[in-house]
Structure formats: structure tokens, C-alpha cells
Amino acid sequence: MGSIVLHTYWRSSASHRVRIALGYKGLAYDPVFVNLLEGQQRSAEYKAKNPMGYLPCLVLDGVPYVESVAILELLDERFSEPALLPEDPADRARVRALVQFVNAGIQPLQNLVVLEQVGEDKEKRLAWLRHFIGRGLGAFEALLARYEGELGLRGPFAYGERFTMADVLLVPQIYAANRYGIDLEPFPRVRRANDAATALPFVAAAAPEAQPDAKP
């Protein structure tokens, strides 16, 4: 196995995902901390790695890879066990749907670059975040309920009895939901899956507050 470097920030949801996946697969990495609040992601040096100026960036054997879901897919193809996706194509599609509910339907709307366009008013930002995160988690919960009814899946994880890429996406999103004071009571399946995942040692090790660059 070659060298792995992860450009990360403790509160970056997308970085959090990749940290979880690396831990799940038992892959050691060297972190490079990029402070989003100080604008380090906008530096010419970082944007040479990711022209969008987003985190994370994974450098594998000297080659940079960007976009967290693409990185998760890469890790699953390069380091196949333990797998993040089921073997059956239909099951893989269902897990990927849960992934995209978070990746496309929730997380982009809470990015700092979006909040800067919402405005400086903290209450306006908070209302925006609560609306879109709550809306997305409601859809995630509904899809879990459909899978439960159609397929008999009962957890404890997002897609049945084993940890998958859906859990990798869900955990950082629930961290953000808790940070912004979103009521999770209406989402029992979401809470069950998050509780099961966060009890795993590699997930706990990837938590924002466990990172060396975490701020009080």
C-alpha cells in the first residue's frame, strides 16, 4: 500500500466522511489541516489540488483525488474489504440513493460558500440550515421506511445489518443537525442508524472533536 495524505478540516462534513471510510478500511493516513474559517481552501496552493476550493482532497500515491463520494468509491475499488457497498446491484443502487440524498440534497446547502450568499444574519442562516437539513433528513427517513416495508430491513444501520456508505454519509450529517439544534425526534430510523454507527470505534475516532485541529 502506498502513502495516503488527507487534506481535511475538523468540521468539514465531507472530510468527516472520508475519515470514517479510511478508518473502516483500516487505512492509515497523514492529515494536512486546511482551516476553512481562515480561507486556506482558497489559496492558490490548495486550489491547484482542487479548483473548486472544497475539502477534502485525498492524495494517494502522489495523485490528488477530490469530491468525497468519488473518493469513497475509489477507496472501495482500491481496498475492497471491508466493502462500503453491497454486492447485489439493486442493493448498491439503493445505498447510493441514500448517499445522494445527503450528498446532493442536504450537504451542499450547508456549505460555508452557500451561507455567505444567504447573508451575514445569523438567525437567517440558522433558519436556512434548519429548513434544508430537516427537509433532507425527512426524505432520508422516508426512504428508510420504504426499504423497511419493501425489503424487511430493520437495521441497526441505514441499510440493514451491515455498515455501508449510507452510514458514512449519515453520521456527519447528523453531527451537523445536532450542531444546528435540529429536532431529530421525527426520524427514529435515522437516529437508530446514527446510534449504531457512532458506537463503532473507527467512527468515534473520525469525529470532529477527536481531530488534532479541533477547536473548543
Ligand SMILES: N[C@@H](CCC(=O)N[C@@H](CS)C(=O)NCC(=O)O)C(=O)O
Second form
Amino acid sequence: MGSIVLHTYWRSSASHRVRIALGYKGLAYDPVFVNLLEGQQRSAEYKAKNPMGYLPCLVLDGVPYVESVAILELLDERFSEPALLPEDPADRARVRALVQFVNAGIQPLQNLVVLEQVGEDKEKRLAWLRHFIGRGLGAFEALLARYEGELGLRGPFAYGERFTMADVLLVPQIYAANRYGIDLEPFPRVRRANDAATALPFVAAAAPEAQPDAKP
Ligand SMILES: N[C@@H](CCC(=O)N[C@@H](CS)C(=O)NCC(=O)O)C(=O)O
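With the form predicted on its own in hand, show me what the form predicted in complex with this ligand looks like.
In what comes next, the whole complex appears, and the chain from above leads the way.
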């Protein structure tokens, strides 16, 4: 195995995804800490790695890769066991739908660059975050309920008995939901999946508070 470097920030949910996936696959990496609050992601040096100015960036054998879901797919293809996606194409599509509910439907709306456009008012930002995260988690819960009805999937993870890429996306999203005080009571399947995943040691090791750059 070659070298793996991860440009990360403790509270970056997209970096959190990649930390979980690396832990799941038992891959050691060297972290490079990029402080989002200090704007280090917008430096010319970092933007040479990711022109969007977003974390994470994974450097594998000296080659930089960006966009967390593309990175997860790359890791799954390069280091196939244990797998992040089921084998059956229909199952893969259903897991990928859960992945995209978070990746496309929720997380982009909670990004710093978007919140800056919402305005400086903290209450306004919080209302925005609660609206879009709550809306997206409601859809995630509804899709889990549909899979339960159609396929008999009853957890403990998001897509049945095995940990998948859907769990990799869900855990950081629930971390953010808790951070912004979102009521998770209406989402029992989401809570069950998050509880099952966060009980796993490699998921706990990837948690924001467990990172060396975490601030109290
Ligand atoms: N779709 C991207 C999203 C990445 C992203 O939004 N990163 C956030 C942290 S979680 C970021 O770096 N934001 C910096 C900013 O808004 O200035 C991915 O999945 O990698």
C-alpha cells in the first residue's frame, strides 16, 4: 500500500466521511489540518489541490483526489474489502440514493460558503440550517421506511445488516444535526442507524472530537 494523506478539518462533515471510510478499510493516513474558520481552504496553495476551496482532499500515492463521494468510490475500488457498496446493482442504486440525499440534498446547504450568503444573523442561519437539515432527514427517513416495506430491511444499519456508504454519509450529517439542535425524535430509523454506526470503534475514532485539531 502506498502513502495516504488526508487534508481535513475536525468539523468538516465531508472530511468526516472520508475518515470513517479509511477507518472501515483499516487504512492508515497522515492528516494535514486545514482550518476552515481561518479560511485556509481558500488559500492559493490549497486551491491548487481543490479549485472549489473545499475539504477534503485525499492524496493517494502523491495524486490529489477531491469530492468526498468520489473519494469513497475510489477507496472502494482500490481497496475492495470490506466493501462500502452491496454487490447487487439494485441494492447499490438504493444505497447511492441515500448517499445523494445527504451529499446533494442536505450538506451543500449547510456549507460555510452558503451560510455566508444567508447573512451574518445567527438566528437566521440557524433557522435555515434547521429547515434544510430537517427536511432532508425527513426524506432519508421516508426512504428507509420504503426500503423496509419493499425489502423487509430492518437495520440495524441504514441499509440492512451491513455497514454501507449510506452510513458513512449519515453519521456526519447527524453530528451536524445535533450540533444545530435539530429534533431527531421524528426519525426513528435514522436514529437507529446512527446509533448502530457510532457504536463501531472505527466510527468513534473518526468523530470530530477525537481529532488532533479538535477545539474544546
Ligand atoms: N461536495 C463536496 C463538499 C465539500 C464541502 O462542502 N466541504 C466543506 C466542509 S464540510 C468546506 O470545505 N467548506 C469550506 C467553505 O465553505 O468555505 C464533497 O463532498 O467533498
